[in-house]
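Consider the single chain below, provided in structure tokens and representing the form predicted alone.
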Amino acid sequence: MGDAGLLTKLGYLFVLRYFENAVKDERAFGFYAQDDDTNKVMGFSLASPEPSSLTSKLTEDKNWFVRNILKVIFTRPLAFLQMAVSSITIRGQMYEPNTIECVYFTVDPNFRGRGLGRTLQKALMDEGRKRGYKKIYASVETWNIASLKATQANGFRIIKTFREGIYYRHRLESEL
């Protein structure tokens, strides 16, 4: 989907490895939509209450991990040095009792501008308040103003602006 975040940049088996672990976290949750005509997935979101287990269970398999890790260092060694960063910062971020954390959020640029964006994250939202939980969390590059706009126009407020390593982000909070 053209999506140049952190865990692209470090490959697709980290990506996928990432995915089957939301996929068995029971707490996890997203939605997706797929083109009728070519089955091709145009966006998803996905949630979850503790995004730092998600990632945290990429290092679960440690030879799996190593052995992966190990190509990322010598074949791109900024992405490595930005995962270290980022896993520095995401320990950093409190995460509150009842609340979820919006992990992925990206609808493929040839549907961009239909607000397909703000339809999938508004069903996170609805989701995220079904089961339970009060605020919803996000943090949305600054450079991005596509999805920068669809987070406000469901409510999203910026908190803080940071730097994380090589990218700068707003951090956004909405009520559910």
Ligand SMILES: CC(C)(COP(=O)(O)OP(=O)(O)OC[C@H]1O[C@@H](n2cnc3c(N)ncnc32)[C@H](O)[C@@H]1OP(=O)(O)O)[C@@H](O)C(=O)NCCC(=O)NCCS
Second form
Amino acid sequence: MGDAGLLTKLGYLFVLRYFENAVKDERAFGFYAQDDDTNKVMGFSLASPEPSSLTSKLTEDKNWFVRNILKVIFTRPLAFLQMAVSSITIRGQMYEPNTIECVYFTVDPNFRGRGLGRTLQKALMDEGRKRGYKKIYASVETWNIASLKATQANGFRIIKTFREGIYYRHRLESEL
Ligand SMILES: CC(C)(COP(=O)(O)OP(=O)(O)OC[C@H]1O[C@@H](n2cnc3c(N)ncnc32)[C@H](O)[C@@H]1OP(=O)(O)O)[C@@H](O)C(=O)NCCC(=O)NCCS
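Switching conditions: you have the form predicted alone, so give me the form predicted in complex with this ligand.
After this comes the whole thing, all chains and molecules, with the earlier chain placed first.
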């Protein structure tokens, strides 16, 4: 469903492992939209109170991680450097208890621009509120107008703009 940012740069195996871990993580939650006619997944969203735990789980199986990260170091060294910068940035990102992060939301290009992205993100907010969380955060690249529009329409406001390696991102928050 398009570019998942750094994960995509690391390669499909990392994307797959990340989302497999997210599905198993009891504190992470998400939603997907499915086309009734074709059963095709149209989009999905994911939130977690501790997004750094999802990234650190990538290193849990040491053999798998070393084997695959070595390939990245030799074939895409810049992606490896970015991973190091991002993991440090993400670790320092959660300031408060009772908050969640909108980790990711995406919509198949064929279904974009119809309010689905906004709805999938709103579902995270409604579920977060039900689970007792008080605030939701998101980081969105400054060029990503579609994501910014959907996120701001859901009531998020920009609290700062920062650099994370090659990425320039807005940090946004909303009360739940
Ligand atoms: C971000 C994303 C999930 C939005 O999904 P969507 O279903 O198209 O979102 P919505 O229809 O709910 O809202 C998107 C808004 O952006 C606008 N928009 C969409 N594409 C745009 C573009 N290229 N330029 C400017 N505005 C755009 C839409 O018109 C809409 O605004 P409106 O409500 O004022 O009309 C989708 O573009 C996507 O999957 N992008 C790739 C993955 C990604 O970047 N995810 C977010 C990571 S932070």
